[in-house]
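The data below hold one chain only, encoded as structure tokens and taken in the form predicted on its own.
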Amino acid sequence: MGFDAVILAAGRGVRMKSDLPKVLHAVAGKPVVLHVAEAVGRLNPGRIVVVVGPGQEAVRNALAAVPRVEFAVQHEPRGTGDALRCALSAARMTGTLLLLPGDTPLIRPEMLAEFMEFHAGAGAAISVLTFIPPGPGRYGRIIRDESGAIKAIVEASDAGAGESGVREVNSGIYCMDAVCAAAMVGKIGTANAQSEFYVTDLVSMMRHAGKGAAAHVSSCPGDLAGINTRAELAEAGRAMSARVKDMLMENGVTIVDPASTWIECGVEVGRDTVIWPFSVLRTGVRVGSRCRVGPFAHLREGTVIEDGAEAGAFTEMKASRLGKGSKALHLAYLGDADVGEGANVGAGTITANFDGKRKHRTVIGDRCSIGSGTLLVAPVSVGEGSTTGAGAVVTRDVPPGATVVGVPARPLVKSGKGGGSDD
């Protein structure tokens, strides 16, 4: 169905105890609000209006790549009802409106689609998505009448003795008639413990106006958890990473111990690759087929490991490529490096990519053998088929097929007297 969406992302996140807006904290490599916007975007809305606070350019930047996103500013933090009013003032909406909080990163498009189908068949001006968590805690309580129909939402801070024990709670996700919402949002009052404008009041207001209200209980309460603390942020990260790992394993990747392996959103891994415990694969990493990663590998953004290559124990890579069949099996750091095919990077090799001001690249050609403990001082290239001796400090380009040794590294020259060498 055609619809517009509003995402509320102006909250300060006081309980996070952070200078960073709550919705910009990362869950498995992506900002919280980006997870929400991408889930909504998969349902092809007409527009997505994100309500932000003043000066929150970082939130705008985080959503720059999401299609059809526009912004409305809530200048003062006066509650969710006022945030919705700001959105409706900034963008004229006339059809179905999907309203979501910006701090629910685990929400799935399938759940939203199911909820919107419920709303379309309910014949109500507003529907709320509810769930039953292990403990209702800080969530607003769903109050139903004798027939089971929803009649109000009571915030936890305003709940009386009989209401605080209600287990069904508000997810903060609504479908509503945008025209009805625009007509009523300005009538919301502040007679509550927080002296704020609550969007939850629209449920009882529309019910009393004869417009109708409905509630749909989700069967996946874990997907609706909001984030207000660092502990909740960590739990959401674990859940999202678990989803990523499950998807990879379904597609033919072996993850020896998922519980001790951290893989973020946006990581691509080919079939028959094996990922060993205590490895970290960050957003933006691509690993081919039949590769080996770890244990204790750290693959950072921009890393590409091609088919059959191996990044082994305690190997770290950043913005680097490991070519087909190449190996960096032990204690190596490859930063801003390009390693060709069939190369071997010895234990303890380091590409020194930063000179104190700028990053520089290292190029290692096909079939090179980089000796243990080699230090490659970028910018530098090692030609195809070349070899570096153990402990070499390479500060100049190495020609193809050459062998260099020493500090600084120099070509190895055979003397012709008994097979010795001098440098």
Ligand code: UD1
Given for the second form:
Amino acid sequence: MGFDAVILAAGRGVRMKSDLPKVLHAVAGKPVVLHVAEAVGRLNPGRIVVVVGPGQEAVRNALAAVPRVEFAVQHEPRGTGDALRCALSAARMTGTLLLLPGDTPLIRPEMLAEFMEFHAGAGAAISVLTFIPPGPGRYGRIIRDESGAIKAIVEASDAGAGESGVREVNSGIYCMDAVCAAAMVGKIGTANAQSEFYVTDLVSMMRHAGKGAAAHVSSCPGDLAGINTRAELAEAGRAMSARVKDMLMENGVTIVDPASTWIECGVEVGRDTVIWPFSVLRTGVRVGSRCRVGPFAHLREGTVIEDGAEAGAFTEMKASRLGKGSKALHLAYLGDADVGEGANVGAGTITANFDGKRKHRTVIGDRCSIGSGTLLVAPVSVGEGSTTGAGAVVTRDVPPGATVVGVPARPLVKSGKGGGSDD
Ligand code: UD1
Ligand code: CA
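Compare with the form predicted on its own: the form predicted in complex with the ligand:
Time for the whole complex; same chain goes first.
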């Protein structure tokens, strides 16, 4: 069944107290609104219209890779009803419209599909996806009549004594007839506590117009949380990271203590890899099979750890590769570094990749042995099979098979060369 989607992302996000638009805050390494757009995208809508504020280039950029996304601008955030009006005047739609807030990152495609199926069978011009959270908080209350049919949605700030105790609340996700919505959205008023245009008013308006309104209670209340505060952001991040960890464990990764391990979306880990507590794996990190990570490893963007390699305690990596079977087991910083296969990076090794202006790369060849406390001043390369002495400061390229020591590092010349013997 074909449909179009509208995602509302032009709100102020006042409660975040942030200079960054609310929908761009990261949940497990991915912007809130990107989570929403990707979940919707998996259902193959005809178009995805995202309502943004003026000059919100960053929101547009965050969604650049999502197919079929287009933008409508809401010049002033005058409420969700006004935001929908902007979408409908920018993009003509005729069939079913799936409307979502841009601040519910935990939604899943399966649950949206189930809701759309409900709407298709409900015979109503608008359907609301509702849920029952542990406490109704700031969510809109679902008001039903004696027969159980939905009458209206009342915002928390407008709720009377009898209404604020209602436990069933509005997820902010609706299915509606686009033509009906276009005809009515302009009639929404602002007679409410916040003097805003509420999209929720469409429910009572369509009911009164005899077009029908329906409500579907979601079976996954935990997936519908909206993010309005930093605390809610943290909670959503934790839930999203838990999903990522569950999936990795499902695929054969050992995560010794998931609760103390932070893994973001888009991290890949091969089977039989063991991840020790207090490790952080940022989005996009790739770890092979039979690796060991942590405890206390910090694997940042662009890190690749190949099969059988180990990044141990207090090892930080950024934009770096650790080749097959290589080890950086203790207190190392590998930034913009390429470490070949079978190499050992000694405790305390540091790639000095930043000269105060630019970043430079370090290359460490296969089977190198980098002594404890080596400082590699990039750009620099250490040839295959070479050794650096403990505490060496490597400022020049080291040829293959060489041994360098000292500050600055120089080729090792055996004492008594040509004369004495060491037997
Ligand atoms: C809204 C609902 C509430 C529901 C809750 C679910 C209304 C009036 N209330 O409340 O019933 O329980 O979502 O999470 O709709 N936005 C715009 N332009 C605006 C205002 C908002 O694009 O002028 C966007 C925001 O960026 C956000 C979404 O719409 O992504 C929801 O707005 P928000 O202010 O978070 O609404 P809530 O108060 O949470
Ligand atoms: Ca919200």
